[in-house]
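Next up is one chain by itself, shown in structure tokens, the form predicted alone.
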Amino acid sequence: MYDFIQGQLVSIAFVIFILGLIFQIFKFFKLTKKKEWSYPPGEVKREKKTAGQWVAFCLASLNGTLWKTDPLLTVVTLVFHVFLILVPIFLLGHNILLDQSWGLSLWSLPESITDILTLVFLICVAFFLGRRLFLSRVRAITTVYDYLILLIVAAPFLTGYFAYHQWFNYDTVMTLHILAGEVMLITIPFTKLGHMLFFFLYRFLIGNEYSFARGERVW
């Protein structure tokens, strides 16, 4: 079982990850189409923005959401969605298996950064569970699917700190620790995890008052 774990599943895995993904980028252009223009008589058509004002119509673009009426959970919620890339993709260990793999390399943080960015990740965890279970607010919207994508994010994160400070059983928590990347990038396309990778495809293309560019496209 461990053997099929690490190898074939993982194969696995990246195949339904990346299948999943461009199965969801043609959806999303079978369900959008392209927005028609349409200028009232002796308008002239804007100009493109300068880099600057780009800049400046993006921050304005976040007046009325969430990073004003909320900023912890604003802050929190970045922070949270930046380690989750970053943390994977930079981690020594995974590199090392990437190169043995494939013979890729890239740059990794040292060991000692990803432990406490993964600490700060889980501890973001917690604040979401916490919001989850003690708010009422939000309590009253929260189903057992919302507690199971925590439980999803969270488990390749919390098997990881595990493994690398040696708790419990080395072999199984590794084990654990690769089902659980494997099942996360599975449900990564399917569920509600895709917004992290979706979330510029819809803020650039898609015109609304939260986008950070007029927009090409309609639902």
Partner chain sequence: MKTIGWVLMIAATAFLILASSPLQAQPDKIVLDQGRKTRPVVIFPHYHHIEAGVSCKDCHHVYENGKNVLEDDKLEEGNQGLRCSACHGSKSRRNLVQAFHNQCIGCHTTYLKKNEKTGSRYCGGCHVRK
Contents of the next structure:
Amino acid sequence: MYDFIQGQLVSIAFVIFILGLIFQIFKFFKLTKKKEWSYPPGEVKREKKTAGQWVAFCLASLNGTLWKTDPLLTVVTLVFHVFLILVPIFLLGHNILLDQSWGLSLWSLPESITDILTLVFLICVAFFLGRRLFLSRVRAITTVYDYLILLIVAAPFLTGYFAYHQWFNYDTVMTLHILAGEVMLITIPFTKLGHMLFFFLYRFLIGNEYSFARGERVW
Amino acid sequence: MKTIGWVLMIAATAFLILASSPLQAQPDKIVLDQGRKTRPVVIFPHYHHIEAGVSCKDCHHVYENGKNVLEDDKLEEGNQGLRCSACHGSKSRRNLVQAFHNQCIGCHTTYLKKNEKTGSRYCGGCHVRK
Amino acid sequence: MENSKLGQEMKPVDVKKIKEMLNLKKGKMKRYLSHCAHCSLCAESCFLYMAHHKDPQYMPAYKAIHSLGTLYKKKGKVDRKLLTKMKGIVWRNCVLCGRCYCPIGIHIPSMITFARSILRSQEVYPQPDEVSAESWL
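Next block, the form predicted together with its partner chain, ref. the form predicted alone:
Every chain and every other molecule in the complex is listed next, the one we just looked at coming first.
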């Protein structure tokens, strides 16, 4: 069982993850073949701004975003998502394993730093959990499934944190860590974690603001 | 059951380390420290590996045309030319960290695949935090 | 009025028809519903939510999940009582102004619109005399 989790299941998870994402991209573009009229048309060029004007514009438009309504959550969610992607990629242990098996590795962060970043990430998870438990407006749309998804995301980091500090039974924690990572990879394309991909794909549907390809596509 | 197996193995290792007398020609444990303090240093139970029946030239090597041409009389304690760092430096094809990792992980993985008794399969099995 | 209301409630729900309609936009709506992270960040963008002392019932996500979401979850097997409840959600609690904002990019009005057309196919919609009285809440 150890061998399966450490060996084949890793490749299976990555294959499901990548093929699942490709399938979702393919399906999305197949479903949104139609194009609609959009404004502004391509010929209209936007006004050129100087660097100072651009910064001022960005700061001013921040007031119209979630930054204004919920600054704490905006910061926490940004940190959460950035660390969720960056910490595993630039983790020393992962890069060593990559180097061992493929002979290539990325630049990696010192472990004392990733240790702190993981802790910050877990604090963000705790913040989300607290919101779900205590804010009535979040509780109104929360199901058991939401807690499960939060657990799926938090588990690799929690077990990774335990493994780094070698708390509890090291081998068991490591096996759970690998398993948790694989479960997360497999679930990403097919659950609400799919917003990892669809956050960007939905930009093809939104006209004018934060849009790709002028947001012309419609379902 | 596996946990008990690990505990027994670690206990056996500790026992061997403590029990090995100074009369042994080989050092019983070697601290593998390459200076970059990222993970805790590995304390390599050298004598334990001899006990387990690993031949000297399974690890110690001077490769020429894919053949290990290391002479037997050079395998003695205190020979500085025998140290891994004698060849594996920052300029060599495999640096010291890679050399350690390839040597240890490579061998342990083959044992794991053959379902034979061997050390831990994960990083922390060797890089033990105290 | 009593009679017509009674008649409406007596009529059985055409589950097959609802299922047909649900399948029509399954790819789009299922994705929208499943990608909703239930973060509640859409709340403040709804003026009805703000006007009702931040009552969670008026949150755009709540409205979509408890109307269209329920229909998909139950695969169309709903009774008239539930449809009447949804009627309140999609017609009274939402005016389809289209101002709701989703950080992920989910288009909530299209979900409410779709729920409305499904309800309309079952002849569940506010009667002109009901609207002002708000008796159908």
